[in-house]
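Below sits a lone chain in structure tokens, taken as the form predicted alone.
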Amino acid sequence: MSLTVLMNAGPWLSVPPPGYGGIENVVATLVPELRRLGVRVVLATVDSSSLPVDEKFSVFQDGQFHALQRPYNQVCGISQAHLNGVVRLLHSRDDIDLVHDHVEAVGLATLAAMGPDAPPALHTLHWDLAKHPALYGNLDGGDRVRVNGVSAAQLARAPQALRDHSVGHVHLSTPLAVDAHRRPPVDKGDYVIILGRINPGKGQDLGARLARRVGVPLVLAGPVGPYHRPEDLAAAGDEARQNPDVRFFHDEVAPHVDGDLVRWVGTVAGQERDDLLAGARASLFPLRWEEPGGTAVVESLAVGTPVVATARGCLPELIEHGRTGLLTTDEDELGDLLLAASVLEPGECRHEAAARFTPAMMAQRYVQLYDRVRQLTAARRLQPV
């Protein structure tokens, strides 16, 4: 395949990230498979990224995620500085066949503003599409810029202007899904786990209350704002409460964390995370928002851990109720489902992951979308004026 793609991961975290980093983990999963398919990848990231690529471009030495807690007028130029560098790079060369962008809002806006002579672009929507109504409700990507979702449910909730630019959705994947059906079973513990960034939408406070009510041990694994370990958050002091996720943790979650029935272990990564997830009787997703992609969901299936979740967003697309998980629209029922999850067969979860959520499948789907975007752009450019 003769195709050069500029993969724009953004300036916030290195690729792969040091622990939690949803979008950066997606990029780290996708790029090696694209390169196996013959796609040449130019990665726009930070210089500390270690993912093997054909070329790397950066404006910042290290990830700028730590700056996100600062006031807007101190942080608003970071994405723009990165995108300014990307635009200059695109203007300086003619071998980029397509831009695959992952930078929220400003990536899409910048690419759409570049004009008809810029390369075709695909912008992946990783987040809640209600966040930027003025942008998404009035998007004009011209002849070149298209978007894709990470689930059908996400796109179904998108503004019409955004859906008009859509070329479909691609479910997220995980390297853990490769040969997951061949992985031997592991002994399950008595605990359940909520894996992910701690914030109101993920519902860790509800999960903690449910766990205490039914007497099931709960492990909360994920960062609070920019703080990856309990000791880091403790050392930050009262100033950390300027971050809304930190306030949520202190006010709504921490009162339930007793170090015994409910534990917060901070960010876990690598084999430690995989082992913790595989040993859980269930993964809990007490969602208060329409989850768009669900990386942690497919990771849970890949290690043979059934999912108990609120049936919101992409969850009904990823989970087969009664086989790979238990879904409900009633928050109060989640506690009872935690007790019932032990009857589900871990092997069914691993088989589902191996059949649907491998990186190779995601890469093949994206190559199809790249071809579609380029065809649409070429067709428009051939139309008579």
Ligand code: UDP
Second form
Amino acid sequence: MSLTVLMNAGPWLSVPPPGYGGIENVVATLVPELRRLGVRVVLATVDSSSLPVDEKFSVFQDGQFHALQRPYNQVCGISQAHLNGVVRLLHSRDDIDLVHDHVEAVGLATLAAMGPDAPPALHTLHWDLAKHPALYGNLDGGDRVRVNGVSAAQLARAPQALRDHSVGHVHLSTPLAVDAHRRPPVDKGDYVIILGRINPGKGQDLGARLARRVGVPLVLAGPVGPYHRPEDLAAAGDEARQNPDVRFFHDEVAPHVDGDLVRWVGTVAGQERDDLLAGARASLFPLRWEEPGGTAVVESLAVGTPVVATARGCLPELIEHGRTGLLTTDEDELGDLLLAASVLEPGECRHEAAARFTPAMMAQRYVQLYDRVRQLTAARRLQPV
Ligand code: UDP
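After the form predicted alone, can we look at the form predicted together with the ligand?
The complete assembly is shown below, putting the previous chain first.
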């Protein structure tokens, strides 16, 4: 009998995403592999998503990412409306064997509150688990809701109540890792890249200062809050400063962006993104937070670009210092490591991606976790009350 999974990707971006979108990229990588393994996938997403699935369910026509960083009282109804639709869908049918949820906080809370008759659920934690202590520190999944992390380092930071619900971690994957070791080498440019949303935790301000200090050209690629292109941010005017990432960019990053040594190119997508990443001598992660899963780290390895990073979060788990990247706990040392990165071998990075981060490996691991979650729920249901 084939398994039917309701994959809840949430209301923020379409799947696959138009450019930026870590969770949506992971869902877009996982779903085709699950279907190849015979899993039926009902995708709860926005209607403009184009990923082939067995069924699509949506509340919103388009991704609501533009609203994500508005004040809470203006934005909280969006994820709630999406989840409300998902709950009604689950109540209306009996063929969903398991829910695989990716919606921060509200997905977990809603599924846990659904009661014993709802399907078993696996909620993937894509976030820093020091967040949401009131929820994570008191979680009661009713023996039906389990969680998984995206790295061991991330789960190690979780409060005990959340860890009690964990069935382990699954590293993130990217289609770029498939046969990455067979890909011909790419001519490297002289620049380094930071790929990701522009945010204090990702440390673009530090990266820009370091690049200027050591004289290495730096490309910043990614959105600033909801703004994907420099011209859109410029046109938005002062009102845009309500957004904390816009304030961070204007105050801490933009003073170093000279359009020459340090450039912000906005969000890059598709082949343009892959080529820009593959052509960099290194990708830089000057982190100020515990990076939970590192989609962009795995993508960098897959295209043969060594990683230079602060040794925080999942970085020591994903990167082997001296072989696939250079790590340090000392921010100041990052500049020297940028200069040293060209001694690392791009082929080693591609091999690592092909050996550890393929979509097929991620999907097989999730199928194991789906079985485990269903067994745990079934065992509990058989217990006498
Ligand atoms: N990304 C992209 N274009 C950009 C910036 C980022 O396609 O200009 C993608 C990137 O390739 C990765 C995701 O967005 O797949 C960002 O994921 P990451 O885990 O690094 O960041 P987070 O999810 O923490 O924002």
